[in-house]
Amino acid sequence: MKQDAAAIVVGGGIVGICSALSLAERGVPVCLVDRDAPGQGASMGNAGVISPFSVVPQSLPGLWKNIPSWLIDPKGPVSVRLAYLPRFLPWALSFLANGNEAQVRRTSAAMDTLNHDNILLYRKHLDGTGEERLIRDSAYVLAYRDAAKARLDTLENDLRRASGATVEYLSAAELHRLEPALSKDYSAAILVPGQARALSPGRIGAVLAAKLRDLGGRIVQADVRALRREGEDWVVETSIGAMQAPSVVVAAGAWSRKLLEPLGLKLPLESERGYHAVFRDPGVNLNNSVMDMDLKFVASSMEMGLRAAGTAEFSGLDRPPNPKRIAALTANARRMFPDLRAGAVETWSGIRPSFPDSLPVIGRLPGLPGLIGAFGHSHWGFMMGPRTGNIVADLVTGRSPNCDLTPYGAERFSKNP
């Protein structure tokens, strides 16, 4: 079989696009394969936050105390389908075990490596496309209804400061001067300046895919069904035929697990469904990205309207979206903005790939020469995409990445299969 490229990237989310683009920028013949149009899967549906200081893992000390109330609240931030609970429980226990402070600090440092220059890298990728305006300077506003919870002396803010962030307290008056559209129910906030937001995550994906084509990269829309080794190459079996290359990058998000299990690599990758609602004619505007710290969703003004995005639903990879979760998110957004217009609302749902330690797998996959992993970025795929792409390009071209890849190695799960 004839080689189709020097490298094939499986997965057209922002991680896959950035990986293929970084390879093409180095002159490597590359082909990107995905069943969807590039950047239009889970990467399209996020809240658009681009934060160098997004270094707080999902699992934290004491988090377990909140889980019962979250689960019984139909509008709460977490939902688990009852029938899925037996399969989900081992992952959940591992997730909670990763919430000890020592591990949280190690994880935070590894998150910082992938996030600290994400704004610069996005602007570099967008440079010359004519769409540089899709990234806008911003701050992150963490809004609280209970002012007593808006504390500067927390582990989370300690982690942000360690990554170089300035963290400020906002009184109710200061918060509403900054974001007058917010409900008066919010009585305080934590402000993290020095960030950016995407005006359209999906358009950024499409623009970078177009740049990839301009640099000679190929994009093939097809279902990837299997991977197999043939001599010194890898064969990618797709719905439109087989493709071959010496290097294959697995960046297929939550579907990566299915591709790798037949090769003997079993990883605790969980599919976490998220949702968003877009209010096309909202009648209100946000100057920054705002997170409701009680309900754990983020709102941001984008070119298509006001988007509210969030929630974590664990129900399995193939389970259809839950309309109750969409309704809850929409209701929460209306609660956040009392003057939000009651016009048309567009909703969306997608799957996040999540490991229990809040870190992705990035690097050469053990026992599978030529196969490189770049998946499992959980809530941070859009932020971590550019740096992950640079690391992938280093690995494919034989360069040594300028960072320690140990925290992201698939081998870290071998002690706890």
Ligand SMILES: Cc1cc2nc3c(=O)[nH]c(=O)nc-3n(C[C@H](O)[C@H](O)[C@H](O)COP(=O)(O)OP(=O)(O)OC[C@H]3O[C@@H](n4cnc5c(N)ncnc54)[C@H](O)[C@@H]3O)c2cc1C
Given for the second form:
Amino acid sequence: MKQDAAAIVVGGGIVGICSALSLAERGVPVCLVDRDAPGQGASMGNAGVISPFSVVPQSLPGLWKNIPSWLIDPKGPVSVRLAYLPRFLPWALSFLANGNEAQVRRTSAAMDTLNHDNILLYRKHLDGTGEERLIRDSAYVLAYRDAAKARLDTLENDLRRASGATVEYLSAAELHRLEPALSKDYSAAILVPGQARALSPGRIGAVLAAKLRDLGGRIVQADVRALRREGEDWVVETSIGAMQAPSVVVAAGAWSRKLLEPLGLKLPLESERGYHAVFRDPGVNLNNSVMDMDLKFVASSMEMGLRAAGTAEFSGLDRPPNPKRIAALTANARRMFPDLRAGAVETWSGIRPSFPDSLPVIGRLPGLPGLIGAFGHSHWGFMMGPRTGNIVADLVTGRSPNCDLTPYGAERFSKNP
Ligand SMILES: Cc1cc2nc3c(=O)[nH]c(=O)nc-3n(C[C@H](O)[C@H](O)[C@H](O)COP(=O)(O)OP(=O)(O)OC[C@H]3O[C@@H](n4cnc5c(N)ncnc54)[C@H](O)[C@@H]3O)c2cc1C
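Moving on from the form predicted alone, please list the structure of the form predicted in complex with this ligand.
The next block holds the full complex; its first chain is the one shown before.
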């Protein structure tokens, strides 16, 4: 069988697109395969936060204390389907074990590597496409109802400062001057300047996919059913036939585990479903990305309207979205903006691919020469996409990625899968 490309990227979410684009930019003949149009999946509906200072892992010391109240509140930020609990428990325990300060600091440093230049790298990718305005300078506003919780002397803010952020306290008056649309229920905020936000994450994916095509990359719409080794190459079995290449990049988000298990690689990749509601004609506007720190969702004004996105639901990869969670998010967004108009609301849900230590797998997959992993970016895949793509292109072309890949190695789970 003849080779179809030098590299095939499986999965056309933002991580796959950025990987294929970085490869094409280096002159590598590349083919991107996805069962949908590129840029869908979790990459389409996220909150669009692009922050060089997103260096706070999900699991933190003392987090476990919040979990019971989160789980019993039907409008709360986390839900677990009861029948899924036995499968979820080992992941959850490993997640909590990662919440000790020493590990959190190590994870944070590894997140910094992937996020440090994310705004710059996105702007480079968008340069010359005519769609440069899809990324806008922004601050992150972490809004609290209880002013006593808006503290600067926390581990989270310590980590942000260590990555170069300035972190400021906003009184109620300052907060409402900055974001007049917000409910007066919020009585203080932490401000992290120097970030960016996407005005349409889905369109950024589509624009970068078009750029990939312009650079000679192929985009194939097909379902990938299996990966198998043949001689020195990998064969990608798809719904429209087989394709072959010496290098295959697995960037299939939450579905990566399913593709790799038949090859003997068992990884603790969990499906963390999130939701969004877009208010098409909101009648209110935000100047920045704003996170409700009690209910853990982010609101942002985008080109299609005002989007509220977030929440975490653990119910398995194949479980359909839960309409109650969508209703809860929509109601929470209405509480955030009392003057929100009653017009059309579009809802969406997508699956974050999450490892218990908050870090993705990026690198050569153990025992599978020629196969490169780029998945598991959890809450940060949109912003980590460009740097991940650069690392993938380094690995395929045999260049040193100029950073330590150990924290992202799939090997880290081999002792304790
Ligand atoms: C509500 C919510 C808010 C978020 N907010 C932010 C944010 O503000 N900033 C941020 O950085 N991140 C955010 N994230 C996280 C971010 O969206 C994800 O980490 C990121 O999109 C993951 O990208 P991906 O390319 O790995 O996966 P995906 O976007 O899920 O792409 C995977 C692709 O693989 C394809 N695929 C899978 N299996 C196969 C197969 N067998 N054959 C063919 N194709 C296949 C799928 O069709 C899909 O297109 C958020 C996520 C959610 C859900």
